[in-house]
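Just one chain is shown here, as structure tokens, and it is the form predicted on its own.
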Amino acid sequence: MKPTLLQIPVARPLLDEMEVEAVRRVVLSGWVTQGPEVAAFESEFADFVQADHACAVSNCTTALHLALKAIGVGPGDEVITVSHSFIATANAIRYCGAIPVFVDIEADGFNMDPDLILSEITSRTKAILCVHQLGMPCNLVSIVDIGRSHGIPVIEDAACATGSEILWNDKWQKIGKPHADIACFSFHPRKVVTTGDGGMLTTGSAEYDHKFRLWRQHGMSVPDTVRHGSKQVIYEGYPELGYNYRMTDLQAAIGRVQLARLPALVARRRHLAALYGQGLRNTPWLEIPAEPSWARSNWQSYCVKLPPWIDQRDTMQALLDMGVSTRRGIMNIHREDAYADKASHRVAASQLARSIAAQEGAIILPLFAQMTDDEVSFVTEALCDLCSDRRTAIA
């Protein structure tokens, strides 16, 4: 039966009662903003991905500024990224005064090339900021490599990669264990866990765990929470500069919960991305994305190439007719209006066609743990008869 308009969405995060009882438990507490809920999910989200430090925030952009800052990146310096990425990657950076330089994505994927970050590294290179793009792990055991031969600290855009996982030192251990320097994670809607909007932290560095505790609540040398539960008065003291990038223990009370569910929700996400690549392998003109050996997504976007032969926005527009969303191919920064001031990036001397062919020719497919067999049955076959009749038409 064919779906009414919009009857599939690109996402649909997954909420029910459970995390309304969650809510409802704080509320009534008298404790919604930064507090032990808040706490509880950082040791458990710590456990989860066995890190020894977590440390919750308002969203994954707070939290690379506040990663960007611990290591020490500064106006004039450098920080290794890629443009294909949501525009916070690099914006975290200008947020301390330093520089993107951009280096171009894999040929077979949608991170970025270990090997063209050498050729960009400089005296002024601070750091290397890696993404693992619509959660699938980018090549980490070359990059930390990189990083670690040069000195250079390397972070983990994460937003996306929560509850996935990287065969390291021969053991799959889950993104978020310390293997680079500090990683970032996003609990906005559109991820696998959400809390409405937030983000978290980790690493092994107590150093580092203790600046974004501090910097996260305006520099204050003594937590509220501390403050409310002492027998003796005590006043609080602001040594630095700091920041309002608190998460609520309202966002936490939902995290704690979908925390929980996620290894099912991982799970059925992979068992969705594999009836996918089932479905649209036998159209060879489409390339679909594969995990490398040593990898394994949560699958928290299905992202295909498009044969050069189809227009990606009317593609798009065709399977939006037939009640199917899908999002164009990652965006590229550098494209963006907001870095149209040379000044305010470098791109790599091997350039970014990849990436820029990447955003316009490729569409992000409809998943989500609700989506049925059969929506995924459908969507598949709706974007191999347009294949296919596009292809008949020019031939």
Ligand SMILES: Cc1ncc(COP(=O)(O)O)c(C=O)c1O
Second form
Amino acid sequence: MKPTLLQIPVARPLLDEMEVEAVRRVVLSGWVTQGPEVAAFESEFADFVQADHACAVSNCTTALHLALKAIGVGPGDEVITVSHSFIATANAIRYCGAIPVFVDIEADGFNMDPDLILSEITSRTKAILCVHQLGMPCNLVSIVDIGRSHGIPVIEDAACATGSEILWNDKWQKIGKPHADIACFSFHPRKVVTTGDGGMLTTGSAEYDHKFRLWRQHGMSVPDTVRHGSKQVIYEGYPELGYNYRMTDLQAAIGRVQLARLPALVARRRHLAALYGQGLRNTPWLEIPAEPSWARSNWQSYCVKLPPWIDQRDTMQALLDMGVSTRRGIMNIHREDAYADKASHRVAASQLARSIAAQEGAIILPLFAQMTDDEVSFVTEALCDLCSDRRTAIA
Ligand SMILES: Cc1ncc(COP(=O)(O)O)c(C=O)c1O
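The form predicted in complex with this ligand, contrasted with the form predicted on its own above:
Full complex below, order starting with the chain above.
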């Protein structure tokens, strides 16, 4: 075992006095729930991703729920998505009473395989919900093409992809413009920028944006900010069933600072991912992640596929014994007890062999902006040594 005094977490948000100062300003302003800071954060986020509309909500799960609802997904409908994702992706579909239809991921990488979508389209298909898993843009050109040619809206689960880019009509553009109909982001602390918890919906549709704003605040016809600032008495109405999916001004103030940091955070993460690539490229047994020519990842996570003769749990434990935290490959939603009822979902006829293999045979290595180059080298060497030792043991 390699002795070390290091403790390397799998992720760590970068928060300092700038976020503290932003929160202090909001606390002292006396307006702490959804208000001017949320509006400013939305406007700055929209500018950043070049979206017509950005609407902040409490997290990405609620964003996904509102996105599906806006598109009209309801009981009995089907939404084509992946099982290889965080459970919230499919849960949001079930909140609408609809059924997630799980297709497999590509042979290379961890994103939806567009070639498997067509055969799953039925008269009940109401939407495609693709995921930019681990921050790596999925093959949106092909997915949007399929959606458009069948009149099926496409929602991007961009929970992990704030700051990632895609080559679109020969131009590099931020994920979230959006390139499909609606994109949903997460600001959970495991993501590249965080507000503690938080989410954002972006869209080119004023109609969808209007719905998001209505539904996120109880379906209330007049927002608090308008009533508060009015010189006339205003009685609000509740024309539709809504939710409390608000982001607070405290969170938004943090989000604004984080957004200003984002280009530097992404640049640092890209540097660290390149270092991992250099260090691991020559280990013949490991499969390291690669960007397609049309994608620039924010490297929210760096996930490697282990060779079949290496046990995932043993490897993770051995690394943890050396002070290095890792996580297993992305979960498979259909394998969880919450999805044990076969009526809760449908698995594509092509099955999910790659999704299962990725869950069981991949590990996520530490990657965060404050991580040093030496720490990346340490993790790289530790993993290479483990592979070599194991190879020797079974030879
Ligand atoms: C792909 C994906 N979708 C949705 C979510 C849910 O995000 P949130 O925790 O902000 O609700 C996550 C969170 O990890 C995620 O990774």
